[in-house]
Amino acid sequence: MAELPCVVVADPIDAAALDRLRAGPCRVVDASADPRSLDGALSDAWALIVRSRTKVTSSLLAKAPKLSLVARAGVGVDNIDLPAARARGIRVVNAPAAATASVAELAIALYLLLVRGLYTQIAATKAGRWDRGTHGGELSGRTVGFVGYGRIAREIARRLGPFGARTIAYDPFVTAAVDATELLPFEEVLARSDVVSVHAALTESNRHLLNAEAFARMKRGAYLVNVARGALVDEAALASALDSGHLGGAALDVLEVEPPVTPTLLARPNVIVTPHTGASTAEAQRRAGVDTVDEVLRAVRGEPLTSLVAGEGGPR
């Protein structure tokens, strides 16, 4: 009898999903509790499941001579060396829809906190002040501009409809909108938006896409929200734009260095920072685990894959 393929779980996934994997036609090695045990498990790994903690570098891949599949239990794959995986013929899959609703809801919550000025009001009230003067505004009638018009931005646009907000977007890979969102050049999205909301995937070519020049193009008093990847935003330039009063505030669920090592932005009263929590709801984590495990089991059974990022039939 042929030996069952070995699936190594490098990072924690939902417990029910892990049980589902163990019930499949494979042998499971759970190295998630102790990252130091991962190296010893890689030599026999046929598939590897990761989240964001484990960096799938070329040196890690070299320790896994039998590896056929890397599965990312989440959306972003910037922690995986895709060229190195392709060079080895290793397929890479992700769970693209698992966190869509959770991230969309977080983004809208951040818009409301910024536009209404709620963050500073909450802090003032808890500090003993009772500031009841006119403060903030409505989301209704505002324009939200998406930098990146993928699954999450489209879900946000759908949810913004009842608020009466307009949506515009820049995405060089999209030629037609699926809703009332207007597709525009990058510079025009910056200039017309009351809230610029970042949803692009991180690549070497768009690092610091939101930089001093981009901030200067934005409306005076506009807000920046980033729930994508921290390195898309030049944090020093953002701090300058906030200090000058050109931007009214920012909300960041992601930072270039996590956790942050300098208080460049955290101390500002008009900046909201959350600890990369967009996909951290119980529902999103459950979906990420189940979707990833189901894809791994399809691979084990030799069935067609549904979320191929790299490898045979996948994007290049």
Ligand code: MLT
Contents of the next structure:
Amino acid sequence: MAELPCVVVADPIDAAALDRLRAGPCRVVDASADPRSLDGALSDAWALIVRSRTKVTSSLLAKAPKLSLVARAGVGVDNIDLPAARARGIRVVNAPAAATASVAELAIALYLLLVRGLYTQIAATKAGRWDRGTHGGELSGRTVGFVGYGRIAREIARRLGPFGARTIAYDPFVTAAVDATELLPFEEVLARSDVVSVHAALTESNRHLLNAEAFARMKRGAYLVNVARGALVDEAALASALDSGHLGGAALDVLEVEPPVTPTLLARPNVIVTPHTGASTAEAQRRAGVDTVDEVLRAVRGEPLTSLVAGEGGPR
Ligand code: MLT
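Form predicted alone done; form predicted in complex with D-malate (MLT) now:
Below: every chain and molecule of the assembly, starting with the one above.
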């Protein structure tokens, strides 16, 4: 009888999704609780499931001679060496839609906290002050500018309609309008937005896309929100733009290094930092686990894949 393909789970995924995987025609090795057990498990791995903790480098791939598939239980694949996977003919899949609603809700919550000045009011009230003065403004009538206009930004734009906010976007890969959001050059999005919201995938070419020059182009008092990848923002330049009073505040769910948080940013009253929590809701994690497991099971059964990031999708 042929041996069942070995699926190694390197990072924790939703428990029900793991059970679903275990019920499939494969042998599951769960190395998620003890990362030190991963190296030993890789020698037999046919498929590898990761979130973002495990860095799928070329040296990790070298430890997995039988590997055919890397499945990312999330959207971003910047923790996977795609050229190295391609060179080995290893397919890479992700769960592109699992976290869309959760990240969209987080982004809108952060816009409201910033524009309304709620974070300072919460802190002041907890510190014993009862300040009923005028604070902040409304999202209604303000312009939210997206840097990157993929699935998540489009979902945010759709949800911002009822808030009465205007939406504009820059995305070098989107050339024709897909909805009511106006597509503009990068500089114009920066110059016209009250809130600049970052949603690009991190690549070799867009590290520190939001740098001193970009902040200087933003409106005085505007806000920056980043729920994509920390390295898209130059944190030192952001700190300077906040120090000078040019920017009104920032909300960062992602950081250049996670953790620790740059102490100078953390100490600022007008910076909100959350622990890369965009996709960390029960619903998003359930979907990410199930979507990923279903894709792995399709691969195990030799069926066509639906979310290929790299490699060929046909049965093998
Ligand atoms: C993603 O890319 O899916 C999110 O950043 C969340 C995660 O890394 O798990």
